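Just one chain is shown here, as C-alpha cells, and it is the form predicted alone.
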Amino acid sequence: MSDSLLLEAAAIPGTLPEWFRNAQSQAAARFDSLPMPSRRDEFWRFSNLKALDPQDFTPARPVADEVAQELVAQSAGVAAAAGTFVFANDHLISRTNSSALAAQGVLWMPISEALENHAGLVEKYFMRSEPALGSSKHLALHLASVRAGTFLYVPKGVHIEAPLQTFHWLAGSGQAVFPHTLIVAEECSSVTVVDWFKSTGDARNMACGVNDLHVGPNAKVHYISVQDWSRQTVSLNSNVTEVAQGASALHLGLHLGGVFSRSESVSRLNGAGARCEMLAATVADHAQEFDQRTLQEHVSPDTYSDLLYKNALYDQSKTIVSGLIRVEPEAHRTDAYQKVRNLILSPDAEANSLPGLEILADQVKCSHGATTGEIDAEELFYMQARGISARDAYRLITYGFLNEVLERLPEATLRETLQSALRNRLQGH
C-alpha cells in the first residue's frame, strides 16, 4: 500500500459534510504516521506480513459499459431479494429497490447519497468504534479512501422479510477498493443483509472493507458476507456489531477467495439480554492464507454469544483463528462459547488456533476450544464400500463438515444459496 493511494483517491460524488472531510483528512495523516503491522504484535502473531508489503495499488477505475452490463447480469445472488445494489470498482452500476421499503420509512442507499442527504444520522454511527484487533493502520486507510458502499436504516418496528443484497466487483489489476456497509436497525426491527465480494479474472488487487452493524433494543439483524475475491487479491475486512438490550445479531462469513484474507470481527453486547452468533466457514487451498481475529465483548449482564468457526485446508494453505471472550466487571451471568474446528486435507496445510478468556465478573458460564484433525479413515472406508469414489467421499465429507455452519442460518432460501456456493467451491477437489 503506497501513500499515493490516499493522495490519488477519487472523491465521493456529491456534497460531503464538513465532519466527514475532516475525518478523512485526519485518517490520511494517521495512516501515514502509523507503522506497518509487526509479528511482535500479538494481534498479528503467525500472520504472513509479506502479503501486506507496500504495493503500487491505485484507486479502482470505472469499468466499461459492456463490462458493467455483464457484471449486473452475473449478480444473481439470493432469489426474490427485496433489493440489490451492484458496485464495480467502487462505482455504482445498478440498483433495484422495492417501493415497499420507502413506504415503510426504510433508508437504503449508497454511502455517497447518505452523506449528502442524511449526514447527521450517518455521523452518529459511522466508524465510531475504536480499533480493537490490530488493524488501526488499515482502518485509517479505509476511512481516508472510502467512497462506495451502502447505508441502511430500518425504523422502529419495521420488519423486512426478504434479504437485501449488495455486490462488490473488482475488475482489472493493480487496483484497490474500499467497500463499506453501515446498518442501523432501530428498536424491534429486523433485517437480513448479504454482501457479495467477487472478482473478474485472477489479477492482483486489494480490498479494504468495513461493515458497521448497530442493532437497537429488541431488534434482529442477520449479516452474511461471501468473500470470493480472485486468488491474487489481498483482502482486509473489519466488522463491529453493537448489540443493545434484548437484541440479537448473527454474523456469518463464507470465506472462499483471496491470496491473503484478514478478517476482524468484534461483537459488543451492550445491553442486558443481548445475543450474538459469530459464524464462519472457510475453504483454503493452494497457498491461500486466512487470518481471522475475533472479540466477544460482554459489557452488560445476562448476555449470550456463540462463536463457531470451521476451516477446511488443502495443499499449502494456512489459517489462523485468534479469538477472545472478554467479560467486563458488570457482565454477570454471561453465557459465552467459542469453538474452532479445523479439517486438515493435506500434510502441508497449517492451522493455528488461539482461543482465550478474560473474565472480570462473577456467575459466568464461558467455554472455548479448538480441534484440528483429518478425515476419519473409517468414515472414508464406509463411503467407499458403498460405491462412492475416494475423491467424491472427501468432497462430501468436507461439505458436511462446513455445512454445519450454514445450517445455523434460519432463512431456507438464503441457506440454500450459500450451500450452492460452497458446493461450487469444492468441485475442484
Contents of the next structure:
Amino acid sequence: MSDSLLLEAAAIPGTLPEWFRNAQSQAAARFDSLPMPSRRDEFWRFSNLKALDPQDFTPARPVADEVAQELVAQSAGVAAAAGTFVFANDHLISRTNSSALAAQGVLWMPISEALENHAGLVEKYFMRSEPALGSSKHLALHLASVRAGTFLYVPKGVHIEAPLQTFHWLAGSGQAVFPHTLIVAEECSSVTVVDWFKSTGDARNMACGVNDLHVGPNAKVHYISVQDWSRQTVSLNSNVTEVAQGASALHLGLHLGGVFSRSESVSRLNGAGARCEMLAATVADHAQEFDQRTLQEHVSPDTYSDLLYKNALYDQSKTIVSGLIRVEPEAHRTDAYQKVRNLILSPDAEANSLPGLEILADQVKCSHGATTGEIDAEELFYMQARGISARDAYRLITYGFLNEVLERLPEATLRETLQSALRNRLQGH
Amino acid sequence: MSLVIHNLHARVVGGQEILRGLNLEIQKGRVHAIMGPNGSGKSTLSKVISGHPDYEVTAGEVLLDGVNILGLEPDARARAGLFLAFQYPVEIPGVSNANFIRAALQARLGEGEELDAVDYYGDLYKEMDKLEIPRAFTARSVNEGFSGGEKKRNEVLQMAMLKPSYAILDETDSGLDIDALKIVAAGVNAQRGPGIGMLVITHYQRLLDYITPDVVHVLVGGRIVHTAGPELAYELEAKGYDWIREELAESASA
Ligand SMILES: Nc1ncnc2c1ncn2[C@@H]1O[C@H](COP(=O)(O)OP(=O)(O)OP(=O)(O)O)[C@@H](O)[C@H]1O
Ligand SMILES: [Mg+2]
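Form predicted alone already given; the form predicted in complex with its partner chain follows:
Entire complex below, previous chain first.
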C-alpha cells in the first residue's frame, strides 16, 4: 500500500470529527489487510484486474491558478443550474449557488465543510452500508483517502427545480482522486443532481469515487453522473441508493471515458411502494473496458425497480454487465425488471452479460434479459436511401440506441446537454 | 431528362431472378403508375433502383439523367436525386424524426456548410402542416409506434423536404383511410411539377383518382408487360390481371 495516500488523507481541510478520523484510520487498516480482488471472486468474473493497483498513483496535487481558471471556464455543464461546484484534483476551485437554496434550509457544501459544521448529520448517512458488490478494498481506500466532493441535504418538502451540478477535474499524471457525493433528500422533497467527471489531457490517472443517495419517504431524487475521464484513467465508482416508502429515484450513468471503468450500483427499495430506475449508456472504443455490477434489492412489499443498461462497443472494447435482482422474503408484489442491450460495432469487441435472480417472496413480477446485436441492415438502408452516408448512418443509429436511455430522463434541458455530450463522444466514429 | 431503366435483370443475392429484362422510362414532369399482382416484383424494382444490398443486378442499366447509377452506394443515388417512399417504412429507435430529416438534408450540403436550424424548422413545420402531421412527431423516434397511415405520411413528408428529381412511391396509399388518402395525395400533387418524375406503385385505382397518372404500366413476372393511359387503371380494377396474363400467353405461343 502506498503510504502517501494515507498521509495525504490527513490533509482534508478543516477540523474533522472524531468518528470520521476513526473511520478513516480503520479503513486504512482494512485497505492494507484486504487482498486485491481476484477473478475467482464472483463479483470480479471477467474483470481485468491488472489495471487496479493503486500503488501506481499518488494523491492528486492542486492545479496551478491559471489551470484552475481555465477549468472553471470549461465547467458550464447544464444551462440554468441552481448551482455549480468545481473541484480540480480533489481541491475546490469554484462554487456558485443561488442564495434561494440556503433560504429554504438546503445544505449544499463541500464534504469537508459538512464534516466540520454538520458532523452529526453526515455521520448518520456517510458510507453506512456494507459493500455488496465486491469493492471492499477500494471502498476502504476511498474512505481512508476522501477529501473532496459534495454533501447535499434537502429538508422536508423542499423542491429544487433546477439541477445542482458538481465538476470533478483530474489533471496531471499518476494522480489519484477520491470524489464523494452524498445526497440526503428528506420526506416529500425533490432534487436533481449531476456529477461531471472530466480530465485535462490524456495521462494515466486514477479515480476512486463514491456517490450515495438517501431518498426519504415520498421524496424524489434524480442523480446523473457523466463519466468522461481521459481514455487512460482507471476509474472505480460505487453507488448505493436507498429508497424509502413511496419515494422514487432515478440513477443515470453516461459512461464515456476511462481505460478501465468499474461501476457498482445498488438500489435498495426499503419501504413500501419505493421505486427506482437504474439507467446507463456506455460508449466503449479502443481498448476501453467497462465493468458494471448492479444489485436491485427489494426489501419491502409493492416496490418497483427498472434497470436499462446499454453498451455500444467499437474496436477491441469490452463491457461487462452483471446484474442481480434480489427479492427479500417480505417484498411481496415486487415488480423488478432488468434489460441489458449491447450493440456490437466491431468483430473484436466483447460484451458480457451476467444476469441473476433471487426471489424469496410471492406474487412477484420479474423479468431480465440481455441481447447483443449489430446494426440492423434495414435501418442502415433506410438512412442511406435518404442520402445519409453509411458512416453517418452508423453513428446516428448508435446514437439512437444509446439515446433511448437518455430519453428516460424527464428534464428536457439536462437531457439535451447529455445528448450533446453523447453526440460529441460519437464524433470520429 | 429522365430515369431510364433498360433491360434490367436482378435477383436476390445468390438466389432466383426477380426482374427479368425490365424496361421503363420516367420523364421529368410526368407521373407513371405501376400496377401488378402480388409478388410480381414491384418493390424489388424500387429497391434495386435504390441500391438495396439484398439484390444483385445481373444485366441492364439504370440511368438517372444519363448517368448510370448502378455502381453507386444507395446514399449517393439518393443525393443524386432519387427518392424511395418505402412500402414498409423502417423504425429507428432513439433518433428523432426532426434529427433524421435534418441529417438527410445536411448530407446534401458541402464540407463545412451547416444547415440553418431556424429555416429548417420553418420548412419542416410548413410541410408537416400541409400533411396534417402534428408537431409532436418532430420529437418522436423515426416511425416508431407510428400507425400505418402515419408512417406513409411521414414518407411523403421526407419527400417534400428532400425535393428529389425522381421519386418512387411504393404503395404509399396502402393503410390510409379515405381522409388520409386525400391529404397524402394532395401532398404528392403539390410536389408534382416539371422538376420531378414520379413512379407510383399501387394496387388500387382509387389512388389514381387523386393522383392522375400520365402513364400506367403493368408489371408481371419481373417485366413491364403492358403500357397505356390512365384508363388502364380502371380496366385492371374491373377485370383483374388474368386477361393480361392470357394475352401474354397467346403472344408467347403465337
Ligand atoms: N430479399 C428477398 N429474399 C427472398 N425473396 C425475395 C426477396 N425480395 C423479394 N423476394 C421475392 O421476389 C418476389 C417479388 O417480391 P416483391 O416484394 O418485389 O413483390 P411486389 O410486386 O412488391 O408484391 P406486393 O404487391 O405484394 O407488394 C416475391 O416472390 C418475393 O418473395
Ligand atoms: Mg411490394
